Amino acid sequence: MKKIAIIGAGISGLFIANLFKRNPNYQVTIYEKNTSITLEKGYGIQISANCIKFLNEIGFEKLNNEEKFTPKKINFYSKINTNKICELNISDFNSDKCKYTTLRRSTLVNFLKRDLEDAIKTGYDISKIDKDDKQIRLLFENNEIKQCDHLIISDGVFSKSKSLILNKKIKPKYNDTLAIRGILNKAPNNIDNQNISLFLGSDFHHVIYPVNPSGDLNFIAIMKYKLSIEEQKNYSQLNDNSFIQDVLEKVPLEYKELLESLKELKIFPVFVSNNFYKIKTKNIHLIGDAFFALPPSFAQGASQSIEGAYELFRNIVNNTESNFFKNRVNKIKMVNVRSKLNQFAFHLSSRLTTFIRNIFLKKLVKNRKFLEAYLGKIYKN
């Protein structure tokens, strides 16, 4: 039996390891730095068809339908409050068991840890690894000292292991955006709450979706924002209420009266990866924001966990684990062309750009070709 070490427990990390536990070849340990696994019960996220696909191979189907949403349409607006410019039938990617789905993102870490509990180490800090092509060798801050046959590394966009394992200090890139995140118990006037609702503005754009057939609804913001070098350095100050307030008042006046409505908001500065780095040993592997951290401004930092964690296990189950990296990068360039094109698309300022924006929206999302490239690629596998 073959022992899988997995360094961190988001997303991807609990998912492979549902995997690999239901393989009887292979023995799976979690190990989470923090002492417990952090939930954030507003904190909404989506989940594209082919990723359900994937986590229903675990049971995801049997989930309490009062806990996710299948939303069918995108609709988008042009600032707040105003008519909208025009939607996308998202539903068109779907089938009978695989849909566009979203929910709170403690509700899936909830359901990825449930058969896990016996698996998941927490308290354990990696500060060394030692490897070679047959065996793997992993020191704790705790003084423990741990072997595997295949390491998996998932600890996050600022991952500890990526730089140890590569000897080098590798530091994500401030992507000069903020994240406001919060709960809407009522949705804004004249929106459509049974489906996703974008609205775009001048540096500025944000999201409205429900994550259960009750009525939450989980707001998310992009905002352009400079930090300083410092401010970047120091991420616990930016939870500090004057530096919230800071950000509040350089929020668009047209913004701040949805903002003030919000529960349990938070401010988040987005970090993204600022390439692809590739392990020379073949039994280590990154997966999830480790392997590479994606723009928000294409909803697809999960569902890109799920699918690369999917496509790592299926590799090491065949053997052919030399075919994930290249195929890994492939994918995720994708996606992160089409996040930055959107990022910039959203926040036009301009009456004439975006006046033509507009224009373009509404003929692509009627466009089959169009959306078959752009969304198809992404959504299918």
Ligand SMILES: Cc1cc2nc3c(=O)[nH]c(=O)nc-3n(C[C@H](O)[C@H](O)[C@H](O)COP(=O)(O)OP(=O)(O)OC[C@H]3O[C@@H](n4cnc5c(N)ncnc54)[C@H](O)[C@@H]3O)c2cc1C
Given for the second form:
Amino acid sequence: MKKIAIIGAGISGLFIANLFKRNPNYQVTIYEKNTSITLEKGYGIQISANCIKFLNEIGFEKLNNEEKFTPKKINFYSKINTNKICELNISDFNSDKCKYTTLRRSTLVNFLKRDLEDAIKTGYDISKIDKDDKQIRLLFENNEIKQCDHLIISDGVFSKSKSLILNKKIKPKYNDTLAIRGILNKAPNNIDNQNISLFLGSDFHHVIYPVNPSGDLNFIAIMKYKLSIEEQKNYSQLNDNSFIQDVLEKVPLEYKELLESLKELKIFPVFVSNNFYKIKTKNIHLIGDAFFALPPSFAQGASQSIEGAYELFRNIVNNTESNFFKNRVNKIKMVNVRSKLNQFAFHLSSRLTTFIRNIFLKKLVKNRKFLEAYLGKIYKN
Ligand SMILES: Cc1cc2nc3c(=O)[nH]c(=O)nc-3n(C[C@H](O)[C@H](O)[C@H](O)COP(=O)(O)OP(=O)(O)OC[C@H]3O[C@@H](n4cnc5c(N)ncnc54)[C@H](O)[C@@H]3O)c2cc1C
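Rather than the form predicted alone that you just supplied, could I have the structure of the form predicted together with this ligand?
Okay, now the whole complex, with that chain kicking things off.
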């Protein structure tokens, strides 16, 4: 029986562990730095149809319908008022069993970890990785040593394992944006609580979407924001109250009331990858944000993490591991370009450019050829 070790129990690590757990030829263990799995209770996540297909392989379709939601469209609004620009039917990319889905992050993580109780080891912070032709040796900060045949690195955007294996410090890049997350106490006036609402503003866009049929709404905003090099280094301290107050003071006036009405407000800097790294050892692979962290404006990070994890699983089982890297890079490049383009278009500020953007948007959301090329290529696999 081959031993699979996974570093990091985020969405990508948990998902691939589920796949190996169901295969009798493998024994899987996840090593997680924290002493428990982060649940981020109230916050939401959007999962596209391509990814639901893979989640269904581990029983996602049986998850209680009260805990997930399938919005049919994205409503585009300009700024905060209800000036609707147009709507995009995301359900056009659905199939019978694979539908664009929104839910709470905690629901997804709980679902992913439910069959893994005996496979997850918490309190294991990786400190060294040794490898020879046959075996991989993992050393942890708690002084324990473990061996495995395949190592899967899924320790997120700040991946320490990636730096250890490549023997150099790999740092992600600050995306010049902050993410503002929160839970809405009550639905804003005229909001379509059955669908996703995307509000485009100057250097600021926000998204409101339901996370279950009861109408609980998630709020996420992306705001352009400069951080000094010092602040970027101390990103973990950026969640203290004084930083949040500083940011809230700089938020455009028209959003103030909305932000003040949020529960569990959390503000954090967004970091992204600026390069792909190929690991030379055949049986060591990166997945999820450790492979490549995308800007969040296409809501594809977790979906691509799951899709990539599924591809790696198939490649390991079929002994075709060498195909994994190139194929994944090609797909992630396509998503990355679209994520950057979305952010650029969502944040336009001048009257003229927003006027032209809105004319284009109205046309493009109805153009089948464009939608197939821009979204279909990503949402289908
Ligand atoms: C604002 C925002 C909104 C987003 N919204 C969406 C969305 O709607 N849809 C979507 O598809 N994607 C979205 N994403 C992206 C998505 O959240 C990420 O791509 C996804 O969570 C990455 O999962 P992961 O498992 O690769 O990494 P992570 O979730 O970061 O997990 C990494 C794990 O590794 C552990 N770890 C770290 N270091 C070590 C170590 N040294 N040793 C052991 N363990 C370690 C961590 O504790 C953690 O548990 C969003 C991202 C942002 C920033």
